[in-house]
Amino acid sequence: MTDDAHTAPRGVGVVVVAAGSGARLGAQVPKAAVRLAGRTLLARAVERVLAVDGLSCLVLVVPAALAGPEHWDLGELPAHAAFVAGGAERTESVAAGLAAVGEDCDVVLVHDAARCLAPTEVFDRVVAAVRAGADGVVPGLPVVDTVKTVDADGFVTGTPERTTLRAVQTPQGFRREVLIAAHAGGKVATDDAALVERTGRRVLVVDGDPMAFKVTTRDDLERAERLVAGA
């Protein structure tokens, strides 16, 4: 545990990624503008956002062509709500948005709008983790499918052991300085997590839920409008 877990603990910082084209989801708008049961999958994940313990930053990485309330069905933001035009990569976006997070915040999450359904819950236990003295904090579930590594050619390399495996989701949260140090070497990466872990840093890994899972695919979608028919 770093000197600085024990100082007094700031705000809470969290950068929504929603920045995608939804490609993949056939769709004709951002994926973080399809509707999902009458709202934007924006506006569904931003629902469970203002309920974080502590939240005083909210930053919205969205297409600049929607850098804007009116685009997205949100209802009403707090004050400290921003939009954040968003890069061509992922990575981009992230680093973007986390130049808009407040100094004030100590601990900055960041979540993908795609898992719209992300429970509040899960955002307070990688806060709480964070706080604790992590450097990096990820929700993951364990992996109930037998995993395979393959060469170029598809043949079998590998079989890791399963128990060793998760599934990581978001939000994934860390301290400001870290996530700021780790964006500065100016890599790419799936996750923010892989950044912080070429700079030599831990993350924890705490208990994700079901109801994090990313909309990709038109059958994510259906799920997701199933699962929220039947709340």
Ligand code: C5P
Contents of the next structure:
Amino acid sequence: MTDDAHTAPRGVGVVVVAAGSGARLGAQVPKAAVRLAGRTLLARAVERVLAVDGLSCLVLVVPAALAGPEHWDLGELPAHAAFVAGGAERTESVAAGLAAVGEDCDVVLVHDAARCLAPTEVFDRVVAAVRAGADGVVPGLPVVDTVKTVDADGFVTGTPERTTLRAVQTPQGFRREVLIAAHAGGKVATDDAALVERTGRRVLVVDGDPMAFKVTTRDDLERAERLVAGA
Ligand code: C5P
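Show the form predicted in complex with the named molecule, please, the one above being the form predicted alone.
Once more the chain from above appears, this time first in line as the rest of the complex follows.
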């Protein structure tokens, strides 16, 4: 083993973005503060993140007014956990969280608190694929519906071949410097992989998990409640 291998950072940083409003859920509180069978969505998500192999930095990106542990029933957090105020767009929230990730992390994962039931195994799978050499890694599932692209008037402009499509989830993982460079462009996207793709880097899709679905609507919350209850 070389000296470099001894000194190279080997930690995993996880940024959990939880600063969204939850308007589509119709909730009176930010979405991540909505309770799922008694515990907040953020607490459910964090519980699974804390078991990630090699976790050395946890950043929770929350609404500015709720930037402290007293607002969330998270239980005991590791000393490296930090709260950061989010921005108006998801991309801004991720950038704020990324700035708080320690340099001891060679891999950074970005996770939506709204995907509160994503199993720890998905995180470990994503980290392993980044460590195996990929610049960026996203969990994804095959698409069951036929997907159309449409123009502004609703007319179909194309039908992508279904076997080439994947519905992607979080956690999305990157080498730390790759994600920093992607966010330095100041562009906005609905996921972090899109920013990395725009820098010309290759992003690998690994197996996602049906449990990593995003709680967006009331129906999603009810589905999550049934799953937690084991129904
Ligand atoms: O709005 P959407 O469902 O795409 O949000 C995905 C995740 O990003 C959620 O966990 C949400 O809390 C987070 N988010 C954020 N800051 C925003 C918007 C969304 O942290 N400004």
